[in-house]
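Shown next as structure tokens: one chain only, the form predicted alone.
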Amino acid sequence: MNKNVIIVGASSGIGLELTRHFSCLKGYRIFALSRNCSDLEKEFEKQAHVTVHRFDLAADVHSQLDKIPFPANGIDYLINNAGFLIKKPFELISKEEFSQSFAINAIGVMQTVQYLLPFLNAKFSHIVNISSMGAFQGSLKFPELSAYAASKAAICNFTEVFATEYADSTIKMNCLCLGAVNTKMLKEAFPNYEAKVTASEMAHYIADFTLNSGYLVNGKIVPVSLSTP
């Protein structure tokens, strides 16, 4: 029986590698959601089981999702991978930049989950939120990342609260706090740092966690880090 996977933030880095990974698995239908769709559409145009949909977490989340033909009661896995990075001294971050950070990294994720609740598989579904080691309590922190780290930390807290509220349901939610991965976003945050972990390697780990861990853990904030800059 086919399984349905939604990947939010699918156009580059880990999200793109997740889309590629799931597209190679038999029996999976992938909904790839992203602000930037042109390259995604070109890459997967011949794969009918991968559909690409334009989606901006900073815009009206519910109205955008309402246009996507999700299968009723058929979403098995949701990976909230999108992220927005502002690297700037704290005193220079504008209200608009704080708002955009929280809109994309936190509020948009919560609204996505909220909208998709009726579409989740009634027998079992697993939601995986992607956060950062910079948002993991007690971890090493770095300057100029206050908007990013704080908004990603909000998703960690949301994961715990959601899992408690839906503890008696078939919906499971966990959060992965990623360490350094060799992506464009890492280069923006730490231009001179070369991560040992590739986007493909991390995507493989996230996919495996998504498919196999929801039956065993729920509401957990899991650090996934070989190194941090």
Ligand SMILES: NC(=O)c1ccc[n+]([C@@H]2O[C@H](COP(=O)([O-])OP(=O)(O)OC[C@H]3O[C@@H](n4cnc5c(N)ncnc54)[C@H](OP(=O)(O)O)[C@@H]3O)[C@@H](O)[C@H]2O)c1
Given for the second form:
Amino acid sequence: MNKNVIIVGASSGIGLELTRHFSCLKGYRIFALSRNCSDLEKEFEKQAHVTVHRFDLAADVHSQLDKIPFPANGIDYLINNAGFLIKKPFELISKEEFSQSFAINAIGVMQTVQYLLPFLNAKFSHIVNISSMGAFQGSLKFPELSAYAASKAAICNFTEVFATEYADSTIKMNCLCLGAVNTKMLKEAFPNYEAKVTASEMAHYIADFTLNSGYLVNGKIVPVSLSTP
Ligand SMILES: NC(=O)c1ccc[n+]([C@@H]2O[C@H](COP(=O)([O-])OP(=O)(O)OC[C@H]3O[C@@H](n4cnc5c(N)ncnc54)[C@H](OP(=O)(O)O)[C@@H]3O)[C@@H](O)[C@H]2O)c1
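Okay, that is the form predicted alone; can I get the form predicted together with the named molecule now?
Starting with the chain above, the whole complex follows.
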């Protein structure tokens, strides 16, 4: 039984740990996508079931995906893990920075899903979008994250609408809103904060959710948090 998994944002932090995790599971072929590919290529060069592809969510999404040999009707799981965080006082965020945040965290994700629709397994597929507790309605919010949190909130909302629009299909989509995880992104945003969760622990949770929850859960925004900064 061969299953195909796409991980977007695979080069560091949670995405790298997700790629490592799936690469150790029997019967999975992994498409690892991100802008920086050289370390990924080195790490997985001897593992033919992991292929690494250069992909920038802020560029032309459809034409980049066109170059990747995805199997027709063969994608079982898509994890939209990439994220871009800008931490700046609201009044200093430029139009370009707002655009970049929405391009990477929201529009690029929606275009990726759009492109991959014909490639999804016709019997069943599960798409998992990675958002943030900062985008979860009613959660504690932090200053200077307006571009990040608003763009991450957009994929929460997208998840609900998509699940409704495709309710009668075999495609399931959910969104995980993560709390603090020890990664480069967290260190840059909150240099003095030590999260209780490692990237590897979170990757295990996300992988398990991806593989096992799509049959029972659809269109849900799920908080996954022990702590926030
Ligand atoms: N760490 C936390 O506390 C925390 C909390 C809540 C939510 N999250 C979310 O968890 C996800 C993983 O983040 P992380 O903490 O593991 O951060 P990370 O180590 O900075 O990883 C971010 C990943 O996103 C990719 N990425 C960034 N811009 C991209 C672009 N334009 N096109 C394609 N890929 C791009 C990066 O790869 P390249 O730079 O190589 O492209 C990298 O693989 C993100 O969606 C983040 O928002 C994290």
